[in-house]
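Below, in structure tokens: the form predicted alone, a single chain.
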Amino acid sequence: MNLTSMQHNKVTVSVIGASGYSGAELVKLLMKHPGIIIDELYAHTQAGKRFTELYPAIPCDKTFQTYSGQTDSDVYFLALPHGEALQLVPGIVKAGKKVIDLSGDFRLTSTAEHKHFYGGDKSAEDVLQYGMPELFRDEIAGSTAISNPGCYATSIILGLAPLFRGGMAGLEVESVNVTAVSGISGAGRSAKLELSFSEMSGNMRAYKVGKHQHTPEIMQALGTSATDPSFRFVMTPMIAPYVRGIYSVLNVRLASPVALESIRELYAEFYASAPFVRLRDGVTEVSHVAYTNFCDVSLAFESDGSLVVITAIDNLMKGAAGQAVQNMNLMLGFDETTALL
């Protein structure tokens, strides 16, 4: 299907697991997209109530129906707990439909740090092709199905990419310790004590140490795997009390001295032609990216030599439903930025 050809018929889009965060906020992006119409919703535990119910501040008119293996959609958005996904995509590509998965299910080409990480187990031919845009743009372009990265994955392989992919000689890493800060929405809608008010407000703590399952897929999409890193690589997840946003520090331990400018002209270059990754001269905040596709990235160097890298994102757009509809765009022809600017 060519451009021309969808700009007279629209393409049908459904999304699996639309109650959740994510899946409403791809409501909300798909809603103002010029070549897409929205066909069905999908979520069971809501089935039967309108999307108003849940989202009044989003004006769509559609009810919440019951996933029963429907392929008549030409693409298909998958938002929904890890493991679920792993038993629907197989079905739907099989139809011949396209497919953006947001869940962890097809990420990771080891099935044993799969199992790790996950806790549960998938064969070798589950991996879609990973959809982070600034470093598969053709490969997205080409592919039917997607693997759309993780929040924290993405705020910190974008900090972290240019180093390992950008081609600069002699540039080694050492470490990288990542201290990374999350909005409570990354936790997902459901209720949790542990999230509520009385709970997070006035707090901050850290979870999951030393086993996010977001670290095999950062080690992965920087060529080197969590089980036999070639760098070491220590992550601090966190979450703080408020609603939206990844904020990433990244601590990077060089071989050997490189200038700051050269490290700038690096990530300048590496990024010249993604639209949604911007070089910051001063240091970023969350605020400069809540409710937009963009990752801020800031620079600079510690007194003993050691590289920051800060990166800034919004978990649920560049971190979920907004990368997926970029996806989404380069997969069907359309300009990358469509209903994201």
Second form
4 protein chains.
Amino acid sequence: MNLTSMQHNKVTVSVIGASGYSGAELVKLLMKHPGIIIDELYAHTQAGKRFTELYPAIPCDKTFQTYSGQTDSDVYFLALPHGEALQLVPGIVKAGKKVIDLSGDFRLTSTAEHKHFYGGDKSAEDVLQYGMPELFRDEIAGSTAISNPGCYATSIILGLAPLFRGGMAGLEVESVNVTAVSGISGAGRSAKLELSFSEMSGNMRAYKVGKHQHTPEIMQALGTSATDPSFRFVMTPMIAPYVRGIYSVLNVRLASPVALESIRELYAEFYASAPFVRLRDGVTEVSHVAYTNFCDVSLAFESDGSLVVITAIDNLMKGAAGQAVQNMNLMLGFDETTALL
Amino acid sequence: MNLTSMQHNKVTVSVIGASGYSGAELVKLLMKHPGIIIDELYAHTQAGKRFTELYPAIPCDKTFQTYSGQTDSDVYFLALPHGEALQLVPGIVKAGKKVIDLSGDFRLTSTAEHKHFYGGDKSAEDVLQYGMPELFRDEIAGSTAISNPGCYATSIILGLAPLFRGGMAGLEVESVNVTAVSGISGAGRSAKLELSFSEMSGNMRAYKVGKHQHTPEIMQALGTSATDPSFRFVMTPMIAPYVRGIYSVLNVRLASPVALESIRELYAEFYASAPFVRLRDGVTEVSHVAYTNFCDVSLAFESDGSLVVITAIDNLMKGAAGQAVQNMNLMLGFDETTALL
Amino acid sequence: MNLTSMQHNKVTVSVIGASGYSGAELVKLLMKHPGIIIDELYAHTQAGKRFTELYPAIPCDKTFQTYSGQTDSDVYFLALPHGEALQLVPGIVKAGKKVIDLSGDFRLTSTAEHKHFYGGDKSAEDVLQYGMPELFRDEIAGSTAISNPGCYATSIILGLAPLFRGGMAGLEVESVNVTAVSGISGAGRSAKLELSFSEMSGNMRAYKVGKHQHTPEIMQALGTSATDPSFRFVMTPMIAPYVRGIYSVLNVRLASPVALESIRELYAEFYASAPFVRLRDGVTEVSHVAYTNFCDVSLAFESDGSLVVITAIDNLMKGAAGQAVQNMNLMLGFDETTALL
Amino acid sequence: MNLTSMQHNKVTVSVIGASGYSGAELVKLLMKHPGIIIDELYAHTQAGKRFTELYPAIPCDKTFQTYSGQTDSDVYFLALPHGEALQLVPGIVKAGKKVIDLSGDFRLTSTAEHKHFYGGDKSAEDVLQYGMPELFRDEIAGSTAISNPGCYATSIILGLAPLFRGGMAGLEVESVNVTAVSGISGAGRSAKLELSFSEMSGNMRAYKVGKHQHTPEIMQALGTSATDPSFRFVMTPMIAPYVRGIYSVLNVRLASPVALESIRELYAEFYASAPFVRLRDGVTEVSHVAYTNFCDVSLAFESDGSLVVITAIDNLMKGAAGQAVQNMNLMLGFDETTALL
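Could you switch over to the form predicted together with a further copy of the same chain, since the one displayed so far is the form predicted alone?
Next comes the full complex, this chain leading.
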């Protein structure tokens, strides 16, 4: 399959769970994609409504349908609450269609950790290729089904991967201390008092302190473990009063000193062929990546010799829909950046 | 009853409906009032919870109770959804206690208009003294039960009262065109998708266009009528992404030209003894009145000779709790500004 | 010139004044346009800096240059402060290149009004084709130089044009009363205390009350006059705490009643071939058009028979850069929506 | 001096540097204080303007004066840029008047650190009693001149003091990793592009990464040192899009495990007599302390055994003006909470 042939015979794509913020962002991106056409948008609670009733700023004239096992499209994105994709993906894969699932259902290899963090049972086979192109570009290109990373996980893994999966002589990480601040869209399109404008304007808060929901996914992707006695990882998630973005401050304690310039070279080399990771000279900001698929990375040393890695992404783009389309591009042989720049 | 005796024998005050934003603002003000003590806080949906669980910034250590007809306190504020006060006020009044009701239940003299706009039946007796001190200071001081004005109505009536209730030779109003923008707390403490931070950040909208919910209250207080064929009144309410405040632009067409200086004198004289209405030299802003009980008024002429009156209030203060405490001060003989400056 | 030939021989485009918000938005749009290539970005105060230093979210790797009369590109956009384009446009036009000017320099046909509102002298020839495609599509397509409308003017003209330039039997407008609320980006990229986050969060304000800066442009485009004794037009501009958008409420008094359905038909017909004007069923919101080139129009009647037209645009898109690209598309023979959907 | 005598003979108070946000907050608090009267407000750049021109929400009818060595008032607050108070305080102290300085000029005992972080020379005598009542209540009560803590320092010291200045058997802190997020008012009342609403809405950023400006003050107050090889302290300051508040997440590594209940008891005991420090059951939020003088403290353990202390303050209240008034109350013998609850 190549791009030229596809322009005459475009790939058909459907989105299951198209009424949430990630689903809508998918629709917006897919509309700009020259190689695909949008087939169906599924959203059972909104079935019968037009997409533009919910999202007037995105001029897609489809009507939400109820999904009941259809496998007509070439590609299916699933943007469903955790637990629901587990039932649907096998049927789509069996029908020979491509799948990109944005939930946590197929991420963790440990069924015990999955049960602990997501609350449901799954079998050991319920794991799909992890869809982070910067780490697994070739594997994704050769896959038919992908598990798209979580938003916090994306911002943290991309900030640490050169240290853990790249590495260099003399570099040993003792501990990582993360504070990650999410925009409020990360909590989804939902009616909750604690997410109302009146409650969140002028406000910020930490939540799930000490509960590490995202740790297993991060550890798995980095190829390490938070329970390794020689390595300590803690994370405090927060929300602040902006809609889009995740801003992560990763304080990394190294076993012995390393020059900042060496660290920069390590990162630069690791991401040399990654079109969406930008090693920044100064300190990045949420507004530098909002509404883009970039993951910005800033590096600095504290006076005690610990490394500070700061990353910024848009949680709905590189943290969800943008990365999902990036994965689709790789799976279908499009340029990785199609519809994303 | 006078202030000195009350300081030795303070007035006891209870709030029915103390868990909403207006109720909580009442609690905050009452805590600062040297002449009263807070007796009970009633909120049936929150009964058993401590007030500070809902409002940690307001250090009142009371626990919400269920109201079941108590009349032990000297004064009762009611900050309930429209329709509920209608049942409770008569019992409290009958027990000889003072009442200030913040709902719309007792505002309209026309039972037909009440039914049209609030949806319930009430009898012709269900009207209390309208609690706008700038218009009815003496009547309020002599009353035992008060109907506190609505927030939009307050911002509009105070902007127009000198023209309608003051007046001067040669001044005749042909029409008034109002756009009034409310902060989002005006919609109350509630879990609604359309009021979520993700939906309202970066957003504003009009609502109830052409439906004039607040018109009868305004007409009644001004002593005029929107259906008077010689006078036209229209109003478009909107919400914008801030929490507290109502900003009203009142475009007033006059039958014949009047000098701005004469208009200013009219307003200055009308509000000469009103401690919370400020006639401003420049254009007021929401931040000039937020968290205060002031109603700011700015005056200007358009080039076509129409008068532009701009008013700003804090919807929870002068638009609700602040004005209610101002009324209580008058009823009890305190200085009108006690706990409000 | 047609699209196919241009894809092999793309149009070169430069932006003079590319460092402000409108200029940057132009760059973002031009990057997405398949038929053009960006030539130079001029910004004398930022000369030597890379564009992405100022706008990291827009990955254009150009460096700002100082403009000194270059005429090498096929098309020039000018996004300069009022007064500066007046000096530059004639040279570019003389060199046979196309120009789209976003300032107010070439909008008003009356030199007296221009002097009054913009403060500078210009000759009667300093007027370019007014670039509002919904009114002047053919004229724009045949022009080499365009004056792009102002943001407030766009939102108001599009809300009123069917009444004034379309019209129907029995429809006579007596007066129009406008309140228009702009996002803060409308004030430009500038360091001003009164536009700081600390001052504008939780705030809104009117400004230039009674000064009608935008009135002449609106009157001229509508083909009427605010000083016509039989027609009255007043406008109050405001800013509210959001970045992008203009929300205009236009209260229109008609000489005699007209059915809402007839008004809707008039608007629908007037905008039948306008891809960016959407006649909405309900009440539009700023978020419905933010980051898009749409102008949404909602229609309702007040109980007194006056018509309420509400329009919403993104001030940097349909109010500036988006409309400018729309004009360029028409001038160059591209589809009107290229790079804009 | 006692409260009763003062009510008949109130203390006179002046503010030098009353036009900034901290100065204005001081004025607001002093207006509510029953034991003092405001004497003069000094602000040389605003001299001649009325205070309410700058702060219409605070109805103080004083006019700004130029300070030229006056020592007539009983108490002087200085809320000046760093470096200016150094020249003024000695004269006021010499005249026998009380001083509370909100700048960094008199905080650090190390003249070398002062020079490094604040850039100016000072002598070893230029240190005043550190005004943190929770640590130094008696010393403050007996002082005539006070150096008021910094806002970040307050939020961090109060979160750590029980561990460092209280302590318990078996408790040893190995390292502290801080991320602290400030509201934008912390940057002062100033016209800067990077603090404009258009730039900061939807944005957040870290700054001064690895530069530790506030570390020496924190170390000094805790009685420890960041350069102690057995103890590591790092801090990343950030700003997020809200006006008031500092939210600090303090990740504390302990040498050996301690029960959370013991930690809670340690904190509860340490702050038993501190009216403004609240040990919270759940996770505190910025809105829980905004516009109050509280410092909220939440405690939790991470799964790796590290302690997470989260604190929240209002940077203008407990982080500046509120704490300054708290200090004044102690110095003058008022109840510590006067004008602050």
